[in-house]
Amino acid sequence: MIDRRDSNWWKQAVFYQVYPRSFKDSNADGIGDLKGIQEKLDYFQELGVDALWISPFFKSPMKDFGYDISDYKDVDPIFGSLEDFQSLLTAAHERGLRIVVDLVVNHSSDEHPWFKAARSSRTDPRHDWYLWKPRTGRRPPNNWISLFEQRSAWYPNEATGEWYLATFTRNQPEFNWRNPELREAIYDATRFWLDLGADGFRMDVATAYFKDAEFRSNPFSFNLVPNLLQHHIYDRNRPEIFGVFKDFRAIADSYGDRMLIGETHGLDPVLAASCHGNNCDGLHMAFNFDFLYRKWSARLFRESAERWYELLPSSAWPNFTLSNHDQPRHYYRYRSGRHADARARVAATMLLCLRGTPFLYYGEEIGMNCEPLPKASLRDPLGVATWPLRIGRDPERTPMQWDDSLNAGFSPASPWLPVNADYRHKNVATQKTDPDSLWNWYADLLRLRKSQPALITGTLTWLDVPPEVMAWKRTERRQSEGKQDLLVYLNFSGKLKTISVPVGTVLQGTRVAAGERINAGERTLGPYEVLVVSQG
């Protein structure tokens, strides 16, 4: 059962992101749902995770697959009902699993009753809940860009003779967070889910809530990546956001044991660190995407982790992730021919043994890939708008591969996205029976993490090792048990590397069995070898 007295549970938890459309279909319509997630609660326990972050399941016209919300207090029928959510929450809590809801409040759907009222008249009480500029011609008010449509972010509204702002798609109008009534309506929706028992929120594009009060155009950038031909200094990441973070934190803290993790809009770890607040009165955690975007390199990952630790306020808590619903899966990004699984083991060990809360993405534990999809199969508005550049998000959202049956056991019906072609040999059922599989590597690491306090709350000290090796020591000091030192060595290269090790016992390794004793001295790490040792 969930212990409501534990306000720091999120520091010790391993989170697992579920993209509900693609996880498990319970009613044979080709789309995953809440009952499907509930069917798999025992799976999460068996794997060893502690909390689920579920991507949006609110009522929505699905123009951006749930990130365009038309009712903040209801479940879309595609995913089930409010009663289904309550059933899922109860069943999860009975198993000791936490549920974190995806809160999308930078914008709503254009089919939300609030926006329908707001766009009807300039005198409507909710008109000021959204962002508008008068139409004085055909030219938009500034140069802000719609991320998923690759055009101006301003769209005409004939009824009021104005432009409305939508920086993702035209169907996702942006809220005016300077309006106190809008704020209170959002806070009320937040309390609704907390009252039901939700354990917290992942806050979508949290640093984008506020826009420049003068609506100034962004300066030009020479970055040729789509939507990055300008420096986004006026349409996101404005300083006013920190006051709202304090409001959200006060609400969460009033429930005792709830948590908030924010998605920053950009790669700047300074911005992510600042979201915690100088006195840690902001978000509990913020994603550091600088780490996620690093290329395959021991040096680069260490530099990113070091900087993250240094930037965080003294009492803030770090987190790490390598994949999510918006980025190509890290198994795909870091693949290298026959070494793909070996690299995945290195990545998993890094993620689960660094100091901080890990976030896993569904299918990561079996090495799900990102196979390119034909244009006819695309569903993501970004993918459709940017074809054939292949920067859409559909490949990382394909159905979970449960077994080698029809549609990988996801659904008896034709899935909303094609199942990866490799599912017959890459699936949960097959890997669970193979002690050398990637699934069992993850499960073993998660068990190890739970059994070793040093891997959760221990301090971290970097070790001097050869280039292309990443290594650190985790130290836990407890009065009853004395000091515990765990050492982690990761060879990021396909070459042999010589390291110095102390005497100890292997806890996890790719070439050395757990439980084996090793002597102090020089030791050779094989290509992509992982070695976790308890010193002494």
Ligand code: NOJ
Contents of the next structure:
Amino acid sequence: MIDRRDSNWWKQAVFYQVYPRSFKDSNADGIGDLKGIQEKLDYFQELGVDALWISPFFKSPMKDFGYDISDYKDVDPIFGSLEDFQSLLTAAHERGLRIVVDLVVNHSSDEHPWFKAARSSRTDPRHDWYLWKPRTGRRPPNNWISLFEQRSAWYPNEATGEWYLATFTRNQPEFNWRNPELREAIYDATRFWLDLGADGFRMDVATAYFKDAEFRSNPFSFNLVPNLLQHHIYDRNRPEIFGVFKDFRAIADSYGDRMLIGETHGLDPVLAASCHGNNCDGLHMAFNFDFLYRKWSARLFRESAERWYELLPSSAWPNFTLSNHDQPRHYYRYRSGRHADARARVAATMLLCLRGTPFLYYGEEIGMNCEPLPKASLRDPLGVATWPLRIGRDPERTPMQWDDSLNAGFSPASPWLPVNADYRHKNVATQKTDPDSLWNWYADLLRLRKSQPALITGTLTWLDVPPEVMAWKRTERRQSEGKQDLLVYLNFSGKLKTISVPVGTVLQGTRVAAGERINAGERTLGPYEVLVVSQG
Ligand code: NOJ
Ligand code: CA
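Now that the form predicted on its own has been shown, please provide the structure of the form predicted in complex with 1-deoxynojirimycin.
What follows is the entire complex, opening with the chain shown before.
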């Protein structure tokens, strides 16, 4: 059972992102669904995660696979029904597993009744719920661009003689967050899921809700991808957003134990840090995506984490993630010939032992791959529009590899995206039985986290180590148990590295077994060696 009085559960939790189309298909239509997730509840417990973030499963024409919502209070039949969600939530809660859902309210689907009404006439009461500009000629009102269509973000609406704004696909018209009725309608939808018992929200492009009141054109920027030569200062990331974050926070807090994590629309963590609010009266957390853009380098990862800790307001809580449904999987990003698995162990240890809430992406625990797909298999509107220059996001959304049976045990029917070719040897069932597998590395780390408070609440101090090694100490002081120091050493290279260690007991390691004692002094780290030591 979950503890509804525990308002800080999200600081201790390890989150696991489920992309529902690709997790488990329960009714043989080739698309994953809510019942499929429920069938796998044991799995989350075996692995040892504490909370799920499920990408959108709401009613949607699926032009952006659920990130285009046409009813904020219903489940799409592809994924099941509201009852299925309720049943999943109840069963998850009985096991102590929390569920966070996706709140996609920068835009709706163009098939949402609100937009259908809004576009019908300038005098419709919903008209002002979206963003419009009069259409006086062929030239769009400013230079804002539609990311997924690689063209102007303004689309004509014949009935009103206006343009509407859509910065993702044309089927995702953007809301006018300056309209109080729109805000109230969204807050109402928010309460709907909280009333059902959802444990919080991941807020889609949360920093994009407000646009410049004067609709000024963005200035030119040399940054090519994905900004298409623009510095996005007017079409997103406007200061008005903070008032809305406070509103959301007040709603969430009125339920006692719910959590909001925002997706920020910008590459610099400065923006993510600002979402917490100076007095931490904004979002509980905002995704730090910096690791997604870092090359494989101990120095760069340390710099990134250090900067994130410095940027966050003093009482804010950090978070880290390496993969999600929008970026190539990190196993693939960091693969290096035969070292791919070794690097994945280093990366997992970093993610799960730094100070902050980790977010895992389904399949990373078995090192799922992310090879480019042939054009005929592409489904993602971004991939379809930009192929072959970019390959879109389908490769990171392929079906979960459960076992070596047909379609990797994901579905008896032909899956909506192809299953990775390596599934016969790379799958959950095979890895679970192999004590040396990546799956067991994750499961061991997750168990370790739970047994060592220092890994969750302990302070973090960086250790001086040779280049290409990243190392830190986590310290927890408890009145009853005294001080606990836990040291983490990660060799990011294929070379031998000399470090100095205190006397201690190995808690987890790639070369040294847990439980082994080590002596104080110099010690050689092998290629990609991971060593987690309890000092003393
Ligand atoms: C960010 C989501 O993560 C992405 O998948 C989606 O396409 C856009 N927002 C638009 O909602
Ligand atoms: Ca299905």
